[in-house]
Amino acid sequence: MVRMEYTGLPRIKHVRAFTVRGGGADYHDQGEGHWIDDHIATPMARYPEYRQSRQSFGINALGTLVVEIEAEDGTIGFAVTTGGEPACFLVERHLARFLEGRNPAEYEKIWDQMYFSTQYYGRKGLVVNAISGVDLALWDLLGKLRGEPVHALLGGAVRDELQFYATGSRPDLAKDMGFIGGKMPLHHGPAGGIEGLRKNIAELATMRERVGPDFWLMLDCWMALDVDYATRLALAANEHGLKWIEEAISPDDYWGYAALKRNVPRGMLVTTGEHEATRWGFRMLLEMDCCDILQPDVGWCGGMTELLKISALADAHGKLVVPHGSSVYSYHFVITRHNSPFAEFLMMHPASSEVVPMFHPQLIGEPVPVNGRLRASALDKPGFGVELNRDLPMHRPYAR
């Protein structure tokens, strides 16, 4: 039998990888005062010392990893993510072998080679954060090898919008700008007890009187509770109109979310996954019933490969999936997307009230919402339509 060659793309020639620090992909590596680092729950805060800051126990300890993949013509695809110097060493020492030589086209194989290669020490984590930042950088080079936006090499747009929610710390001013939604961090997790559930529930309240009562209100509480607290805050911030409670539970804890999912308010959504890996974690969470929407993000959880088996799972069971932030990578997807109807936009003002590029300062070009909407033009630029800031001062510290 002979075997078919694809015709017409290069092969790779080489794949480098740098880390570089100051926000961007590593959104939680801000400075002094931004809304992000303000005494948000965490698993953490059962110690005092770590309660204050979540850059005080190391959110930000890892930086940001911009991996490069360059064909034999010279055409660079390039992605971010989160994985810093260790997922460097990664990508170069170990991954790269997968991808030089090869046609960019078979990244189904270099996916699962990848993935199979280094499953006795990753399947989740930092190791398939760094599989991530280069299933997507090869998605951007494909996509620029070929002349077409990623979104048009996944079947194409099935809207000619995209609308969002907001994240962030003022919901009211989210509603001014035009977002569907705002979500805000939880302030309070068990180890600030009744004083604390109060707190949150007041915050809510307040900002519930801001926005009235159709604009959707949902929070985002980092892994930070237990079914317990989790309960009694779902039971309690049902009179004000909560959308969803979200990550309220270790991602490990799978049964938890189950007891969650039947204890929450009849009509209140349970949604979890953004620290969730490959479509057999997220398997766990649609088989034992664990959430209403599934919140992968495509810089974490394997890639744009590995999301589209996650959203075919996700679409077979029923259920929603609205990925975790992650700026252009996540928008080509929803717009393919029938399961996908509306994305997140994270607010990285400082205060949340100016809309500002989400990896800014290390991507060049890169979309935002107007009046809560992007339009599916936008994106229409080959591959993700981004370049790379090249003035930042990026290290690759295992160069080949």
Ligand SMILES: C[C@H](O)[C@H](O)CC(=O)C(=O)O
Contents of the next structure:
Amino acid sequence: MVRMEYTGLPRIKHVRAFTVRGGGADYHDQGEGHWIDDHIATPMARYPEYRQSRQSFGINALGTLVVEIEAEDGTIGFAVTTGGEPACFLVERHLARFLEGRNPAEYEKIWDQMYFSTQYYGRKGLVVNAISGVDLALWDLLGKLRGEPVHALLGGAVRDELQFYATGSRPDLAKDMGFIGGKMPLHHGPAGGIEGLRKNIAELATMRERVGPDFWLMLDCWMALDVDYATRLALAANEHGLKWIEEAISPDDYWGYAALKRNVPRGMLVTTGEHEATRWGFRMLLEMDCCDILQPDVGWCGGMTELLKISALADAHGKLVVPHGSSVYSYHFVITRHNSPFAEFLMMHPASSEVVPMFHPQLIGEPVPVNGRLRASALDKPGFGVELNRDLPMHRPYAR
Ligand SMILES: C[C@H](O)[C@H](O)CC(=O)C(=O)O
Ligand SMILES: [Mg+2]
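Here we have the form predicted on its own; I need the corresponding form predicted in complex with the named molecule.
Let us now look at the entire complex, which starts with that chain.
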């Protein structure tokens, strides 16, 4: 039997990896005075010298990774994620071999080979960020080659628009801008003692007064707490209608999350997953009943190929998947899934007072919510529908 070339797509010619600094996919890499680096509770706050600023302990040490995949006909797919120079090494010196010369439609096999070839030193963190970047660039290329948006490749939109909640320092302003809720960073952790706990609750109470009884308010704890502190915070915050408590403890402490989920007041949601990776990591969260909403970051969890598996697993467990940040990579997913009913929008304006594109200045044509919403038709462009801002100074440290 003659086996037909089933896609007619040009093969992959070249994979390239670059670093770029200043916001964008490494959204913590912001200038001074930004709300995202203003005394936010972290696991490093146990050391007073690292308490005021997350940049002081290197939250922005990596910078952005840009992956470009060029096909033989000159079409280029690209993606951005966090990873910087070490991720460039991984992409150019290890992962590129699984793509060059291949058919871009073979994303399952390519993912499998990237993951299992790095498993002896990878599995989570930086290596999976790099795999995610390559995977997203591949989906972008596939969409561009087929002339279809990624959401169409995923099965198509299941609703006409996306609805967003906003993460930032001013949920009250987010409400005026039409968002459905506001997630604030927690400012004090266990090192701040009872005084800090009271300040956390006072901030929440002030915001509740400003936004009224119905607007969603959430707290992002960025892995800073222990189960006892998180439980006390949740109980006190319940009086002020906290909708969810996010990433309260270490992502490795599945047992702690299971305990926290049992401890929080009925109706309050426990969310986590932005620093979790792959179907196996999320399986732990699901089977140990760690949370109510999974929040994979599309650029960190293994990319779109892996997110589809994570979301199917979550669906079978009756759980929602609301990806962390990740801009267009998240929007193209959320619009296609019933168990992803709304999306996050990270307010990257330094004072959270204006809507600016989440990955500014790296993407050209990055859509932003208007009145807290985005029409599905705004995503109707080939691939992820954005272009790379080539005016930025990009560096290719491991060119081959
Ligand atoms: C605000 C949080 O500390 C973090 O910077 C962002 C995040 O975890 C989220 O958007 O979720
Ligand atoms: Mg978070």
